[in-house]
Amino acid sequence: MDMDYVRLGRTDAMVSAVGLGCGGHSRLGMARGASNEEAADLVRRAIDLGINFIDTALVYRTEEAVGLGIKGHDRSKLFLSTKSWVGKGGAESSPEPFTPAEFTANLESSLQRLGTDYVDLFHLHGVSHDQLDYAREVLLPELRRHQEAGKVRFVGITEVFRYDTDHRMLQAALPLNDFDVVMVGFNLLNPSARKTVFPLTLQHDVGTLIMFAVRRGLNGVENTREAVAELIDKQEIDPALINPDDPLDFLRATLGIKSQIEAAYRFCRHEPGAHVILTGTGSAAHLEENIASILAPRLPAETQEKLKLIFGEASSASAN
């Protein structure tokens, strides 16, 4: 299959629409128990298949793997992205924040392990409402010092999407301009990125990494039933609208669409302002099946149209 290649916003780099996502439930099959060198396997094929943008974390414990996996490549045709934490735990419970001397040292920690010089983004990650100002005023001048010393080209923030479903720190950070490129939570049961994200970044002209596509509330019959029953109860949806025993029966009884999960790669990779679409697993032959559904074509208007009634002011679910 061919990959499609996208402009990444401002960075105006062109990068696979298929990202290779080394965190989540997976973190490239180590999650389960894959070796270091198991997982740089999985790295070498999606390079393979035509994906050239790596998205990993130095608390996802996958860099040494993607170091692995990219040695003997050209590093110029590779983009790196890799992510620090502002806090020591999260964005979960106030942290304690990382001074920026630690802060550097997640950085150099993440060079050391992906064996590069230099990444072509590095986001301040997980970042919640509480933490923004902290992030922005403490730890991004010392990531300019860092970008301007050619350790990191591009500059991004990524969202805790479990937590903060209606993106209130994107949309509190996006109108300041600081950022290149943001990682947002986007799937076709919480869209509403589509109404408060991607009007500031496509005015901003940021890149977008979209994560959460299919995460547990999509993989299945039985875990959408549950993620829909509580989006009926928030009053989100109209139960009547849908089949409660089955909420996306009508997605699979669409001619063109293999399965649920395909719909919904293709319902976020064709989203006006996503350009990367983050997918992650453990097993090249489940990878090769993503990147088929993730460059499959556009959803047929009809259907499109029925997920906008149906979820269109959802915005309480992540799907996880």
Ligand SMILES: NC(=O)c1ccc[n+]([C@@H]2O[C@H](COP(=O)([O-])OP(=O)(O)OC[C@H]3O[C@@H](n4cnc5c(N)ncnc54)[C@H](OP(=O)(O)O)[C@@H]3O)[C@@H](O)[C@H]2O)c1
Contents of the next structure:
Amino acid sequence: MDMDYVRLGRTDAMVSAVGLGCGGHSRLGMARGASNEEAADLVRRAIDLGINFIDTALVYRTEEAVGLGIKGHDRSKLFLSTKSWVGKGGAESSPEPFTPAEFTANLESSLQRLGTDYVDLFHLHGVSHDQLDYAREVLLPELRRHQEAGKVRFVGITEVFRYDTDHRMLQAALPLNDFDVVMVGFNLLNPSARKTVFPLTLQHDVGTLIMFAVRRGLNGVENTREAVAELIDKQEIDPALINPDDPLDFLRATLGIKSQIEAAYRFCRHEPGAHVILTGTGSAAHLEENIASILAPRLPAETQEKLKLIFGEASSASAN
Ligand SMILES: NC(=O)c1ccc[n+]([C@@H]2O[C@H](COP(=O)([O-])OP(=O)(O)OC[C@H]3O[C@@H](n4cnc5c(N)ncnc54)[C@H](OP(=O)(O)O)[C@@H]3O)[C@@H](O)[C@H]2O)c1
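I have the form predicted on its own already, so could you send the form predicted together with the named molecule?
First the chain shown before, then all remaining chains and molecules of the complex.
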């Protein structure tokens, strides 16, 4: 199957509609003990399958594997994305922030691990609403300096979808128009970015990277049942509209949809405003399946309508 390439907003870069996510719960299989070399094999496989968008981060500890995997490939044909937290404790609490010098050291260390002298995209990683002012006022000017020096082509920002399920940070950041690309959580259990984020990214021609398309909450019936039970408890969805034991059974009953995972990736891919769908896996077989899902046609109109009816107003699930 031939890869599709999409324009990543105002970066004007043509990138694969499927992005290799090197973090998440799998970290290219390294979370389950895969070696750097095995993880690098997955990167090579992804490139062979037409993926040119690769997303990693200092904290994922997969940059070295990505560096190994891209060795020997034409660097100019790849679009590498990496990131640094804004604070030393990540996004978990109100952490001590990185100074500009520490932030720069993180960037230099990423370049070294990736074995490259520039990245296409550098993000302020997992920024909470509370951290946004510091990120913009103190760290963004530092990042601009690196942009001028040619170490970073474009600047991005990623939200902490686990806590910021209704996108407070991105709703505040996007109108300020500082970022070329944003990474946003979007999935069929929480499509709220449709109302609050994509109208702004489309208005400002900002590229979008979709994370949490599947995550845990959609990767098996049991996990989905739990995630949906929470939505019912919070009165965000009407239990009369679903089978609580197997909430997405109707997707698998739809002709041409093999699994809820396939449906979850297809759901994201065809959303107006969604550019790159990240898939995070440690398995070559899953990667191939997921590419086929992301490249498959949009879900049937009646299925989309049903999903909208059930989950259209939900905004508290991340599917983490
Ligand atoms: N704030 C941030 O900046 C942030 C946060 C989260 C994620 N991200 C980025 O987004 C990327 C995507 O991460 P995600 O967690 O959102 O990924 P995802 O693609 O939504 O979910 C991946 C999970 O589903 C499983 N899976 C994938 N394909 C499968 C298949 N065909 N069959 C069964 N299980 C399957 C994976 O396990 P297997 O390994 O078994 O396939 C993994 O546990 C990350 O790698 C990272 O680059 C960024």
